[in-house]
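Quick heads-up: it's one chain on its own, the form predicted on its own, in structure tokens.
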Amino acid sequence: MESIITWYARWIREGKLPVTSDWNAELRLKFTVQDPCQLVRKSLGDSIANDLRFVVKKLVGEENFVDMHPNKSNNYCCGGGGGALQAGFPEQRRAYGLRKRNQILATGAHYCIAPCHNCHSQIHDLAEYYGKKWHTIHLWTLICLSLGILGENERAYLGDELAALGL
């Protein structure tokens, strides 16, 4: 099993994939990326959160990247997945992911990056329930921003300083 991440590191490697983080070398804003549950630290472990660092320094540049700590696998649940954004319970969701929130804050982070949908909807929620000091966005948005080819239509997430870009 592999995960598309390992094949956005690889074409990047190959040239296949031409991304530059040349976009945010004016801006410099700070990114972090939240390791998925599932993807990390219960199926491929730190050798897909390596790629997953690869490919977001590539595109943010690697001075504007700033890991959580713990990390890999080592870093905490978001705690929106299992099914508990169905689940009917958001104030012991977000009581749990108060941990989560205060490890984004301690990175500084303008930006979380989110490959996982169950934790990029928590991420955002918890941003917006506590404050909204972070936006919260997908990797893939992150790699269509970096081409110049993200659509008007998709920008639901950015911020005022992404919002317009390459448009």
The other form holds:
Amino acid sequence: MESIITWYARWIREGKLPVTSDWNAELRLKFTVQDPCQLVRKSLGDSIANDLRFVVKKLVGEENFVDMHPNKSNNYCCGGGGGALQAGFPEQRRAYGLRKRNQILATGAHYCIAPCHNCHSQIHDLAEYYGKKWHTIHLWTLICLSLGILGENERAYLGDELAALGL
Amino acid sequence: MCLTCGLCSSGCPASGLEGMDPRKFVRMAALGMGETLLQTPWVWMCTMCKRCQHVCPMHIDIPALVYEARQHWPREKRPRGIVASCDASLKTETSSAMGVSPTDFEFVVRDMLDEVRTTQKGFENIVAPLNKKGAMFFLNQNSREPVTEPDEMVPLWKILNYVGADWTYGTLGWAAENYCMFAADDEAWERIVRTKVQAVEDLGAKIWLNTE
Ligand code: SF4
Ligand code: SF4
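Alternate state requested, the form predicted in complex with the partner chain (shown: the form predicted on its own):
Starting with the chain above, the whole complex follows.
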């Protein structure tokens, strides 16, 4: 099994996926990224975390990427793993997620990219629960936004400043 | 064995929930206090994320202990949401924890594809192949996409079309999730993995591509 993130990185390097961060040159929106435990620490390690950063930096601009600390293989779990989203302990799940919330807030990012559906659900829920301080998005949204091919109905997780960009 | 250094606990977001933390868990196991460990619902709050093991100087596999404790819970006492998701995935050849059948999945993909082709300029010829033989990539997909947000599958298709990738979905075994692993049901966990691998092999795909 391989991760599509490895392939995104490869396609960008080969010029098949000519993404740019031009759309963000003036907006200067800040982005951080969640390293999914399942993908990084528990399977492919720092190499996939590095591919992920390569892709994200190309998409948003190097200066607009802010890493969480700690990160990569040392990152904290979002709190949605291990079945927690279905375990029936929402209060404890959100208490667990406090650490992720603090980590995200410390980056000052407007957007947190969550390239795993479990992480996305949990981090999105944390944002809703703890005062809507950031947006939580899928990686594919950003790639299509950068390529100028993101459709109208594919923007559910974008904030106001990006809701109509490139339409 | 454990040096009681506490590195695991200080880096564990589940520390303190239910009065438990990973160091305490390991210590109690070492002291033969297994009965208490088999009772605490904390084992369902630890996400088995392996960060404790990653920072432990002795590399103690605490999540494996947690997994074992989960296994000791009678199935009917384990969190209903997790067990129900596992059971749902065992009932359909798609392995979907939300119980999506092969025909449901096919319907959603075709329906969404039709919509994109007819409403989005420049995407009149976009493809989302189902059960194509010998493709380079067999794509998996989290069940939440076809069930709760089918529009979110489209950006992925657009990227794959953009680069000219040779890919396919399988109507069988496409679901990315595996709640049987979280339910600590070894046999079911293995069955789910085998179903998925079989689906990839039956279509002769070269790479099983994880989309999350
Ligand atoms: S990090 Fe390892 S050695 Fe240190 S207290 Fe935890 S289990 Fe024991
Ligand atoms: S595996 Fe469990 S105990 Fe270890 S750091 Fe993660 S949540 Fe904490």
